[in-house]
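Heads up, the chain below is alone and in the form predicted on its own; it's given as structure tokens.
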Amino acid sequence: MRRVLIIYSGGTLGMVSSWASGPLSAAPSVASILEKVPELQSIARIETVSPYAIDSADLSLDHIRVLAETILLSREKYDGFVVIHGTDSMAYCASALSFMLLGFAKPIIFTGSQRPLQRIRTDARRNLINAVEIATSDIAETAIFFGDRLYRGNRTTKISNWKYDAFDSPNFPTLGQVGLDIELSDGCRGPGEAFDPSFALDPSVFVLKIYPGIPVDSYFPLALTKGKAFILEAYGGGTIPLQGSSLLKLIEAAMGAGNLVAVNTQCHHGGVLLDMYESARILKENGTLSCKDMTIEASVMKMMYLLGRYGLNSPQTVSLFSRDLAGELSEERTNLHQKWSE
């Protein structure tokens, strides 16, 4: 029987209350959670640890580092890992670990729930049982299991705080689905890559969402401060306003100060196409980076990882950002506009 380490980091799944609809608080221990799901012991040899227990809205880079270190220190002892995590920042944390533990070669499965384990109609039991069983497989993915589907963690975004299907993977197929059986797809990554951990994350990353009437002038002091990376959430395939806006001057000022600028899209489906429209081409000509079809969660955490590992001025940071490292982007997105014009 395979060995699985369950890491409890907080979140709705383990929350408890003293009465049926009372205020929720974190479970007193991970053992108290597992007592309610005794069937887990028939799936794997379970051990548990709880390096911290927080509302996932409080997730910090220090928490992410502690989680990565906890998994790394247990790598040789266990065949798979399940991380019980709050849904609000789960996609950020899973994305970060996919880079920090590059080539880990064992399953790291994040899961949680929309309703606590102790509540009626909870989705917690099903999610946890399936996550543990998937963690006994031979896939080498940092993934999220939720609502009967397995997603690559760095391709995932939270789409609902009400539905049991709380997550989606807009630009990449699901890795598996659970019905009567667990069916894993051929798209799952397997062992083979060299293990290359790195835990330094640089928080100097700023996300700037483009919208009509954005007060561009307010951002100039930040843009002129060297040591920053900016991710623009642009329209469509990477377009920004040109007429009546000083946004392009802001971008040029940021890059002139030695900062990095990357372009993402506000669209969930599709990716950045910097060759397609005039304003997008201008961004490319000015040397901005493309997030291609990465989620905003993956873009932010990948930039923090690269800055932490290589630094702002390293050519590796620039070259690796738009290249696939851990299955987070589709290289062919670069030429997608050519397919549309055919």
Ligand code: ASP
Contents of the next structure:
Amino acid sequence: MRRVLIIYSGGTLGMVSSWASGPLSAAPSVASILEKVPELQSIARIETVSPYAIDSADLSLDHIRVLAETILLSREKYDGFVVIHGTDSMAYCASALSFMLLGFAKPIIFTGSQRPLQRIRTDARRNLINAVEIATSDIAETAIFFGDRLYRGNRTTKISNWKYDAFDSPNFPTLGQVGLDIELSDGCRGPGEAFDPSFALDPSVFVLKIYPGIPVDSYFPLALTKGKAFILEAYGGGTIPLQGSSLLKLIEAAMGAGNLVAVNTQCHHGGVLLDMYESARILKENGTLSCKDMTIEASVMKMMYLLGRYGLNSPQTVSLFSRDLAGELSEERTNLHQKWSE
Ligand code: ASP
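Please supply the corresponding structure for the form predicted together with ligand ASP (the preceding block corresponds to the form predicted on its own).
Now the complete complex, all chains and molecules, led by this one.
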């Protein structure tokens, strides 16, 4: 029987309330969760640990590092890992771990639920059972199992706080689906890559969402402070306002001060296409980086990881950001760019 470590880090799945509709808080212990799902023991030899139990809205970079260390220290002892996590920041945490534990070669399956385990109509039980079963497989993915689907963690975004299908992976096919059986896709990463852990995350990353009337001038003091990376959530394929806006000046000022600027899009599906419109092409000419078809969650955590590992001014940070490290972006987007500009 395979050995699976369940790491309880908090979230709705284990939360309890003292009266029927009272506010939820973390379960008293991971044992109290597992005793409600005794059938887990027939799937794998389960052990548990709980380095912290938080509402994932409180997730900090220290929490992420502690989680990565917990998994690293247990790498030899277990065949797979299940992380019970709050849904709110699950996509950020799973993205971060996919970079920090690059080449880990064993399944790390995040799961959680929309309704607590203690409530009727809960989705906790099946999410947890399926996640544990998938953690006994040979896939080398840091993934999220939720609502009968398995997603690559760094391709995933939370789309609902109501539906049982809380997540989506808009630019990448699901890695698996659960019906009568568990079907895993051939697209899952397998073991074989060199294990290359790195735990430093640098938080000097700012996300700037573009919208009509954005008060660009207020951002100049920030843009001129050295040591930062900015991720623009631009429109459509990466377009920004050029007429009557000083946004381009802001971007040039930020880069002139030695900062990095990367372009992402507000569209969930598709990706950044900097050749398509003048108001995007100009960003490419200026040397901004492209997030291609990465989620915002993956872009932010990848930038923190690269800054923490190589530093802001290193050529590796610049060249690796738009390249595929852990399955987080599609290289063929480049071909799409080329196709368009032909
Ligand atoms: N606020 C909760 C959390 O992220 C929501 C959930 O788990 O669904 O911890």
